[in-house]
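In the form predicted alone, a lone chain appears below as structure tokens.
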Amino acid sequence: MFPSLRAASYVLVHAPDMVIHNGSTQVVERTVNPESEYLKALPNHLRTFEEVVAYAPNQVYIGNMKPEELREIKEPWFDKPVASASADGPMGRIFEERLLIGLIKACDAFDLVLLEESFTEEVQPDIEALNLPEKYKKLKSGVEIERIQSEIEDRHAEPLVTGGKVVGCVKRAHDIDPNLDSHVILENLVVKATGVLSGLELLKKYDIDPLSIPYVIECSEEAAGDMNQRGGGNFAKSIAEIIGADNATGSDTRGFCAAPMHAIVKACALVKAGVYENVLVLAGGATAKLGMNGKDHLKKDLPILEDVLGGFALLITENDGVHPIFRTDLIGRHTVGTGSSPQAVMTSLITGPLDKAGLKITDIDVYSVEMQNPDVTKPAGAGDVANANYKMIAALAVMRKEIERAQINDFVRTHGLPGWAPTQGHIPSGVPYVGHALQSFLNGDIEKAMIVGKGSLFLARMTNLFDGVSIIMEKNPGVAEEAGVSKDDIRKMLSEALRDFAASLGE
């Protein structure tokens, strides 16, 4: 039997002092020019928390609106503010920055954050407002800002600011390991932080015990680890430690923007097998990646664009013959010898799955690919990277006869989508549509979609390689049509052999 997506859940933190002090565009900027005209600018382009929720890209990613609602309002959409916009969706939920911080303090298990006196009893209702366990509400005392300053100043600490003021800082947790200094253990406690509230938000919403989640695969980008063992980890389980998972173990997968489908892959490898009833699968989001494009943007006098942090959370469990499959007979890979061209990483990502299958391209009715915002990409030069993947999909297909050359915006439309998720790496990589299309398959809205992930490897430097994965999300069929014996069938038939035996031996 298929494993089923049980839930799905996505949540966006407004970080826009994290984009002027932590984006890696901004920090470069600072290393080499100081006075830079772009730094100066910055802040000027910097967008309201009101702003954010408003933004028709966020209000799709936590379940507001469909993607499909996008094509109704003209590009670019940063300047058409949804009305009726609000920071909770169906899906998940938008935060403020401060609630981060104060929340990067309650995940912090060596005392390395220093949050000053009056912000943390001011943050303190907010932490204690989200459905944390009891001994993470309460966060410890807060300090003088001269001790946080003189930590700043002195010993190399990373300035937690949010305001435009200095609340606290971020200590370095060794003297010389480059992998624990104060700024890379900042941008894994946002990890954790985010990934938190991601897992939260997914219990909350569909009222899930954690104590009934064995297992976590976390799949962003960043690797926690220290000299000896740069990338060892473990994001996972330090953050099924705080939402309450204490039942659980768990592991990290990275590749990249490719990694949540990796991380899909195996979690339904592990369910299916039996190995884990359920798996849990969560990502948080990426500092180095606010403001990335931030030079193209203010070029162009727009506003800070990337100025969220994005996470999300998958619940990947047994078939429970309501909730859509994942076809693990069918799943797309881009191998080492597929080759790097557009039309090769395509083709072995959709027609191979595909062709297993007997299905034309067309048979899919919704493809999820690299979802990235157009409002973001399109200033920075990049292009509509979903409408780009979408006509390599159709130009497919007419190269299978499937369609006709003159189908190809017809077949964009049908079967496509706009791009609507932040451009955290990772997180536009297949995964935002899921959530969506966990509601379409319940509605009876679609019967079979394809979730595309994709990755650079090349930006390791250990290899040129491109890289990739797909899976078939189907309609379940109900358990009833599953091939095969239930546990309670098998109970049955076991009970009635040992009556039949126990009679035979009477006679």
Contents of the next structure:
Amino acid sequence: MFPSLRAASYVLVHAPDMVIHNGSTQVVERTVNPESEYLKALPNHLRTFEEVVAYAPNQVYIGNMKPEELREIKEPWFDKPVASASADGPMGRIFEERLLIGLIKACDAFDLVLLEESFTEEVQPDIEALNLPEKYKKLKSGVEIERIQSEIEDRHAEPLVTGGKVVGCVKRAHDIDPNLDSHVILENLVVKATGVLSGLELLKKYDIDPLSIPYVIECSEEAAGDMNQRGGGNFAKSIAEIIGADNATGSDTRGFCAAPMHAIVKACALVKAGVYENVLVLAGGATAKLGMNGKDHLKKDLPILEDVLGGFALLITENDGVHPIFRTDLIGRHTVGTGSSPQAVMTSLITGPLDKAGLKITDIDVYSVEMQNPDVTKPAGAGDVANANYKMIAALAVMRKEIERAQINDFVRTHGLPGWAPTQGHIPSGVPYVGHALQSFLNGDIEKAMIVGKGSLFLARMTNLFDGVSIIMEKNPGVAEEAGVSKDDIRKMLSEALRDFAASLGE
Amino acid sequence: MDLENQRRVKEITEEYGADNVIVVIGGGEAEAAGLAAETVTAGDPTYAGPLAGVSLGLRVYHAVEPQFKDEVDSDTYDEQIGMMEMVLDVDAIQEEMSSIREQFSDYDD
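Alternative state: the form predicted in complex with the partner chain, after the form predicted alone:
The complete assembly is shown below, putting the previous chain first.
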């Protein structure tokens, strides 16, 4: 039987000071052109937490609005706040930067994070309000600001800034090893902490016992390790520890933006093979990508829209007869031999699994592709990424003579969605819709969906190959996984055997 | 155009000469394609890469323009680019590319 999707959570963390201090575009600019006009103008273009909460794509991300509702709001969306917006949604929550900084301290196993005394006291109630295990709820005592300043100025510590002021720092973990310098440790602690938030929200919103989770797969884009094993890992287990999944182990899966899809397929395989009853797939967000297209946004006098860190968590379980299933027999793969043209990529990912099932492109109710928010990508010259992907699928349908060329836009509307996810690499890639799909399957609104993740591998300079994985999700046909043979079954089998035996006696 | 690609275009031009180089662009948006075309003709407009202040004036075409399309095998073109041709705003791309060539390319063939 096919594995089920039991739960899906989504979190955002508004991180305006991290945009300035940790986003790679800004870090590079400060290095090559410290007096730049861009850096001077940047602080005036940052949004408030309230603005970020009221931003329609963010409301969709945490489940307060359906993706389709974005169509009712004229683009761009940043200047049209949602009146009924809330930071809390059915699938997750939007958090503030100061809570994240407090949580970074709670996630710090090596005393690398120092927080200022008054800030520690200020953020303590927010940390206590999280559904963390008791032992992680009490932050260690803070230190004097002078100590923090001296770590930053004299010992290469990375400042932790919020509300425009230094409230702490992350120390380097080694004097020489660049893999353990303060910049890398900060990035890794942020991805860990946002992964923790995603896991905690999943446990809370779906009432899941953390002790029931045997395995965690983490699928972000960061690397944890030292000079002898740069990407040794293991974010998954470090996150499992903080969310109280004491019975779990785990591992990290990497594959750029396609990693979440690889992780989902692996999780499904582990569950279907009976290795684990369930697997938690999760990922946190990337500080480096904050404000990535900030220069283009400022040039067009827009706010910095890449001001949130994203995270998500999915719980894949044995088939329970209720929740939607992953068709592990209908998986699309971009292979080494596929080629890198968009046409070859889309054919392998979209029509590959459909042909195997004898389905048409139009038989899938909703496709989830690269769900990047067009408010972010259009001013940066990258166009409407989700829309372009849907047009490609529609064009494939034209080439297969399943629709007419004039129907391309209709197809995009009926089988596609507007993009809403922050441009955090792995975060927008297929997975943002999985939570909405869960609800739509349960409501009986859809029968089939295809989740597609793609990744650009050239960035690591190891191969020029492209990558991608897709999987078809279906409404649960309503038959639950059987642990074994029931007593009734045994009685029935025995009576049948006795009947046959009795009949044979009479022959 | 990213810095690595700028470096490659510069090196190839130095090795083979501008007369022997044609740059084929595959950008999905007219504006982005135009910026790439400007980079390999007038120089890097962002002044960030190896082509900042370097005017190569190269021949440059987009993969959906007839100058390129008519030169390649039509079956291969359909197989590799046919889908994208349906998806992209071909007219806008052609207009942008022509404008860049007229302004900055050293060749009018």
